[in-house]
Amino acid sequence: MCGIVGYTGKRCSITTLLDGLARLEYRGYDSAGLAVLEDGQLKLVKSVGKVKNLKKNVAATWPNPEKCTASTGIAHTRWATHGEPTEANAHPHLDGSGKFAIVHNGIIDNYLDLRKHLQEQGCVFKSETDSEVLAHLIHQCYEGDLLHAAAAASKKLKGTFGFAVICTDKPEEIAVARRGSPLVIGVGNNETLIASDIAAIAAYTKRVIFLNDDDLALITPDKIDIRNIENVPVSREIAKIDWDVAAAEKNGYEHFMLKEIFEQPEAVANTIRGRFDNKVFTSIMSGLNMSPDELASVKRIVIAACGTSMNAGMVGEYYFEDIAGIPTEVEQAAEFRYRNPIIEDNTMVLAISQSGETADTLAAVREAKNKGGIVAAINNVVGSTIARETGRGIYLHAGPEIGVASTKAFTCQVTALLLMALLFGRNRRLERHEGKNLINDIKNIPELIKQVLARAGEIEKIAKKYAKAENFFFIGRGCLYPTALEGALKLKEISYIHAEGYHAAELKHGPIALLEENVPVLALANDIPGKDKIIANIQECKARKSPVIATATVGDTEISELTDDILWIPHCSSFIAPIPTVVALQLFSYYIAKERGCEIDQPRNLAKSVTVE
């Protein structure tokens, strides 16, 4: 959600801070700001809206930033929670004396009590935010040591936070702390950076330190002092990241989302690369760190996820039950810890999160560990909190995903779930030849996606035809049911069309009342088991005069006679079908949003990584 960048070094910090904020725009935000230390004073610039607005305001203050002497600073992009998007509510926030500036991600649950207490002591607040209390708290706790003040203030906070603070007394220091909101330190040459996401600093260093919960750090250009909240020094390893800055550029595509849709053949190939054992026809999941006996001990799988990752998990439920014969259920991660889930010793809890920082999914991981479950993760970010706390799982290797609406992460998550199902299946009841056939099918996924992408022009023409619709239904059966949910989610995310995904059988249990000639239905009618039932559902829709677009297997003349338009999908098995099908739905949603003139990469009100409950 919100983004943090900080810099202390030997050059002007402003350019680095603005560049870092620009690289965090994909996370979603509605205001931005920065504070730097120059000539012994804090200089603060804020703006409502995009980083480009902030750049204009910065240029008015520093017409020649290369001549600026502000070598230490912090910056922030804010996604509004407490208080509307205004300059007053934008970060950074100052204390009353103007001596301290802070930026903060997360939510301070007890901010009202803290605010009241601080006001009684004479503090004057200038914003509606929960974050501003931090600046005043740190001022109260300060006795000459910035790190000690940050630690003392942290102890008073309830909720989640990742924050950074600078002080006029300490021109080369930044103090940072985290609890439930990610922070990473970038180790450079005579310079040190901090950020909430490695995307912001990867252009400057590949050496990073991931902070754990209740870690604090004091950074200077040439020193990093990390302690826990009790002021005890702790050691954190320096990791080398493989983030490719070029991969976070558009490379000629009009939008990041379109680029990432077209990257899916390569992304899926990276997910499956090196993960097949062609001697016994199973998958290699070394990250799970489980022996055959341990795999066999798993009697139940619970998948915890949110949003697109939850839709991927629902596809995985079909895989684990059909291929491996393991009872599986999918839990909305936000509900997991609040409903007292039953986790036996032989239950695996599988957390799925693209970022590895999703707050609700992280809370589910901690609850599952507390209950003694086997906990594993599927995510795309090396060094993320969920990856580190589970200690076992699968990295997708899909590369950075900048568009807020997830595309390649979903297809890679589904692919990873299929690989896991193959592993569990061969450990149980899946015969050698069945394993071999499934491996061949998985290896063919990148080519199937390419065939769908080759029809992008056809899909664009169909999308333009329906771009004025204000309501849409997506229906599917079997593992294409969660695919329908994901298709509807993509359309509503980026085009703002009200779109609903349903199991096709549910259509007649209420939603059919809404069907009429200006409510299109997109039916997933691939040539797989359940197709005959989908045909019956299509006819029900046509009888209510709703236009019907279908996904159908290439050459299916029966479906083409029943529907208004077809998104053609190459022939593949029912297990593989969700992947090329969802690619067609992604393109369909993209072209509708483009036709409607929507902000595709950064849809309104949305954030890439949801790091608060």
Contents of the next structure:
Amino acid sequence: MCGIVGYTGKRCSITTLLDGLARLEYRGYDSAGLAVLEDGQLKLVKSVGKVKNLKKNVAATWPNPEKCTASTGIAHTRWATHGEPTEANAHPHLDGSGKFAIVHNGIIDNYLDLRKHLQEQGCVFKSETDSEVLAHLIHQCYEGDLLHAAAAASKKLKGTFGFAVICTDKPEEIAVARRGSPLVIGVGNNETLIASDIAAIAAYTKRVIFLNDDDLALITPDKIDIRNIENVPVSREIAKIDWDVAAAEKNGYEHFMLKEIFEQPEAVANTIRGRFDNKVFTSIMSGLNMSPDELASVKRIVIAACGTSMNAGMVGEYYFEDIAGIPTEVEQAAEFRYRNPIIEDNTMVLAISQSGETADTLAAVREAKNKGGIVAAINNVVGSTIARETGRGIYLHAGPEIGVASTKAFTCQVTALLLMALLFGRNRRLERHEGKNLINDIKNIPELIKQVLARAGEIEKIAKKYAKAENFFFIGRGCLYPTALEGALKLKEISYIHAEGYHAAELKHGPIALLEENVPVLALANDIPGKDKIIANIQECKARKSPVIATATVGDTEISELTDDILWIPHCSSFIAPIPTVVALQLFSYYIAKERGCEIDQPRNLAKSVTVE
Ligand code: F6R
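Switch from the form predicted on its own to the form predicted together with fructose -6-phosphate and give that structure.
Complete assembly follows, chain above in first position.
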């Protein structure tokens, strides 16, 4: 959740570190800091708040960065877990002698025991963090070899970590280690970088090495020495990434979220590109690496995911059951490993994760593999831990998603699930002509999204009317039920309005008690099977004086006469409906949050990728 960047090379490291931190800011951002080696000394600068505050403090320390000789350094943006966002708690942390500086992502579960033990030996702690123990431990384990010290310290840790350490004795070295938190090495010309996320270093090199759990590495400007925790050299491939740095810029949009909402026609087109077999009317998913017999052997699908990805998974449940006839369940990834799930040989566990780094989803993948299921993933970030550990699956190709609130990942995940359901369906009960119709529907998704985006102005006007509400309900049925959950999630996370998503029928089993004139209900009332039922639910809300906003199919006067405001959705089948509908809900939330003056791309308390349990 926090971000790490490191640099060792021939240039001054400071500009690269600050640039990397700025590109990581979307991950976690309550404080930041950097430590560099300059003239044999460790220099440390920290600040509370955004990277721009750190930049100011850095400018005060190095008024002429071009003259700075600090060519090795590490930096960090923090998302507080242990201890409030203060300068003392910000990383890097030093050991007592001031010889070692560390940055750490993850959570050290046994830090209290370690801290007590270190204090008994005279170590003085300056922060409340779990991470600081690492600096003291590395100092204790150091006998002149930084990598050995990092390995010895790692062995004492329980929990998750991705860390980097520098030492005044070793002006060109950075030692790194990972277990459970991502770390990638960037291979440059006479310079080597490290980061928790390729976004931080992609401007400097496209050649990267993804470390595995319990890998350690010692990097210098021209050497990378990778070992396992037992000090045995291991070889890891250099991957070439096609990360487009411009794609991670705002390109004139006011917020990343808005840009990413508007990118959805292209993002979905990228998800479906090259994935249709127009001879037998199925989809092509070579990444799944499954023969027709293997596809036919799947008797049950369990989807494990968190947050928005779980909502996408719930839409997928309808697809797999209705289109392919495969019994499907959706599990909160956080619960999966703790409830002893039944996973048989012919169960496919499908992990869905935009980042591919979510700790709970990763843990579910490991549990499923351990239980012998067929484990596959739907990920966006290429080379992410979940993608590598599952070894089979589908990439979304949606491009970097920087806004904390997930938008294009959801629509692309739903599209990918539909493609998968088509594949399984054609392998079982779906007729040729049904496959053909579904392919035509899927091909039309980008166009449907464009039609919703063209109504952004209309949606903005409606959103402004409701921006003062403090409570909201979102209701839907069928595939539009998980869409309602996603709509409510979007609204609450970026506007801080309390919003609940419910199945429309469930409202009268309790939540209806909360309805009154200040509590708007957003009803997903598109013209698809179940519309007559949702009309009855809308009547129930109106009878309690709640204002009702509806999503409705263009031209549907029955709904517009019944409700206060309408978000118009182009005509489409019920399988496709979640996609254009959610786009309208994303815009609705965005404009409400904007009207309320919220920090849309970086909502309070949230981080883009949740790498702790
Ligand atoms: C909400 C949001 C989160 C993520 C969740 C899972 O807008 O972004 O709910 O969907 O943290 O993240 P991934 O998909 O990276 O596993």
